[in-house]
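Next comes just one chain, in structure tokens: the form predicted on its own.
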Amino acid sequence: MNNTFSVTLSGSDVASLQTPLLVVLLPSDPTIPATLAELDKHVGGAISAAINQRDFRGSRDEILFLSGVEGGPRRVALLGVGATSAHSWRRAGALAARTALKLGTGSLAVAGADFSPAQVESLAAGLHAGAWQYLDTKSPPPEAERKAPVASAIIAAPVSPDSKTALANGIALGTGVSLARTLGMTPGNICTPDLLAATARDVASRHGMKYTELDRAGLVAEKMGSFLAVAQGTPQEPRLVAIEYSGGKAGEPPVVLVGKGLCFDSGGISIKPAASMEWMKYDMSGAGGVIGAMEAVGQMKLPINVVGVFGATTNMPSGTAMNPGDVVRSQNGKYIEIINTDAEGRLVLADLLSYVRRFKPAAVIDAATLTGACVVALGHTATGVLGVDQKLVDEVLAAGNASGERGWQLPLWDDYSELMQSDVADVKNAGGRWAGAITAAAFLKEFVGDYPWVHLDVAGTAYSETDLGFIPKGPTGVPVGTFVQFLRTRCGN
């Protein structure tokens, strides 16, 4: 992770600015702010010019260059932000710091009218996520190739008490989905369970939260078989996690946040077809997505009880791997009847769902790259909400469209449950080709305590199979936004 990248406030005239790359953001059909009339001048008239001549329109990712000026930024660009929206502005601030990055500028401000506090956290936030770059596992290029990370961003914007807070959380976020993405990135045998805790541990230890830590001995204590059932493959330690944040008042009934950790999925012995399956190392990105927005909750500081838990280990074929037709006790008591190992997840956080009764929640929203499924109904585009609270389900909604991680409800109707029960065992853990995202959420309801519960299916939203433009192909930091969007509505933040 990029962990040097720094943006900060500056209100002085955009003309004079000394940075190698000024990007001005402006939404569709745009005219010159008055926040822009001296660096028009500055340029000649060359933005009025490109505005008037319809050169330039505003549109979403548009970007003009302008020619070079002596004084003040030595390159100038326009880019597109469309319509407006918290999402819009995040994604303009990503593009611009990721244009500064294939130029090897190193730094670069951004301008336009006088942004509002909600706009300079956006841009924070999107500038974070275009500054990302992953390079641990690169050889650096030749020294006549190489170009400079960017290192640090200017937001032109007045500088008061809102706007330096609204930065601070845009940093958080930022910070956070960074985080998230840098784990996704991180090659599944790098990226074991063991490096997974000490991520969490280190969230922990710096933001003053208390950590929880189980190996295999401790989910056999806990006599979680059905996650032990996907760790029986592997020689590696299974972990699960729990980080406790105690922002809110003694007592109160903290919100917990639920992770799929699956380092690397190969599906076990109902083993996943070659192609492709070097993807699964993302199947760890419900983990990720809980560490991610622990970090930017104890950033913000924000006042609630919150608790991360994630199970981590990986799904791999072997002589001590499950089969299909094991039957196994989860935590709860349920037996479970494996048709497919490769529903692995959901027997994860099955046992998981069970532990968190403990903490006695406000609310629980597990997040898991869990079904094909999903991908199949909604695409890439929208991540997959089901639940049977109705209100805990529009206030996720909720949070995911405010924070750009747009979700759709799926339905979860009793009918559902039925696919899911099995001869020999009280349910079985897959319901056949049909309806695959929600039979699998009908099967982790069997497993929900005495709380609300919503269900995140991020298996098309959590990383890109292409690059979008705004941020490169991988993972995309979904559901921190979602998470912590979440949180700060709960807590009035």
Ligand code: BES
Contents of the next structure:
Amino acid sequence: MNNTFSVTLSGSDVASLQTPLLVVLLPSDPTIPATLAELDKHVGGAISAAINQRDFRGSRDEILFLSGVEGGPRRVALLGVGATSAHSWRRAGALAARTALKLGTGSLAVAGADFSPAQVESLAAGLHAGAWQYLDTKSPPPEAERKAPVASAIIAAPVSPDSKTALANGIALGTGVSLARTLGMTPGNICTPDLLAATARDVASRHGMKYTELDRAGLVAEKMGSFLAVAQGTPQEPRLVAIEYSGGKAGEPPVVLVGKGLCFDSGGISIKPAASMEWMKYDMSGAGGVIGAMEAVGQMKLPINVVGVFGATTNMPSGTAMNPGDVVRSQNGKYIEIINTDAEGRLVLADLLSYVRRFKPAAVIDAATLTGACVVALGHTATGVLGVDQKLVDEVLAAGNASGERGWQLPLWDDYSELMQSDVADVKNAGGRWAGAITAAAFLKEFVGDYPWVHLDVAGTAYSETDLGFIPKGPTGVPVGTFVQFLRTRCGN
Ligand code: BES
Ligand code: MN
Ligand code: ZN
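What would the structure be for the form predicted together with the named molecule, rather than the form predicted on its own?
Starting with the chain above, the whole complex follows.
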């Protein structure tokens, strides 16, 4: 990872905090909290004046700069949290750290009313996200224009065992999210299947997890004709990776996370139009989400068994590539007619969904940048959530809501499976024009084993096409938050 970032708690009075930037976080229509009374005096009553004159109203993402304090915070800014929810604190923390990043202060402190442990956790995760930068492939500007990365942050909050645990959990989540974002941002010629596998191996070895990796020969031995059909067009070695984390009781069925890891998706022979094709480096975001979630799980030492699985390759047009009309045999024995080589993610996932049966999963959640149709339906705002086990669907929707990664359910009625029937094979890999996000899930359903399953289409939510203020244009870290929140709820942590 290219940035190291630390967050600490401080229980001392904010007026005397030695920091280049103090960001005061206040909700809508604020009153000045007791914790800031001393600071307000030091700045000549500027905070209470800004509130009373309604120069500052605490609305979401609002920022007002005040002058700083000699011998204390050198700069003071008020930042609006808006209506408070778990996610609003994460967002505020991220915007605070991004403000420090833009100023080049190198560090910052955040304060408000006494933060609860839950708020400390959200703030820590948010600060981590705001401090994230991808600098690996950009030359640094001349010395005079250089801005310091944000290396550390202080959260002004009462120090207690609970707030310390919350801080550690927030940092763990932040680290996992940042790892997923870095992998997403990394160009496809650098973020290869090999790099995804090496990163997963590193996560596994640092946290004592079992690591399994299959190459092309391994996929052949597993009879994964569906995954191999995608990989046959590229000279790069495909990788199937499984990381097993045993934090729960021995023999307890694990939750299995499955990710699509297309390090680049050109469409293959059914090649995509050139415009915006560069975004297809993000087509590994499901796999990046699995790796990021495993990192967070390892740091949190969650008392649950978890398996992270992904399939990594690239989808390329070439003399060895699969062609429309080809029929391949997947690991579960079903024959698939290739209608469109650009519907490749589902071909990889089909074999992964068969592969994970060996873990006897308690539940399987897959995440994939699977369809443009999902982006058409839900934009970049919500993840498409599909499944037939309504209990599990509800659990995943709740986890998404709680982590600020909203999902929206689309129906997966049997009617949609009819659209995937083939004349020559058991199923075809692409339906017609309509309900593309749903027919993709209907295809996956054919390969799901005897376990509860939910599919997340993160095609719109894994990256943002615009700067959203609290998060820059580019990878968002979705679905790491959903995965981790789901696991924590499952093990009551
Ligand atoms: N990776 C794409 C889906 C995608 C599109 C993700 C836009 C993010 C933004 C996927 O492999 C794909 O190409 N899907 C096709 C399926 C179609 C050929 C049935 C699509 O959505 O057009
Ligand atoms: Mn595709
Ligand atoms: Zn794809």
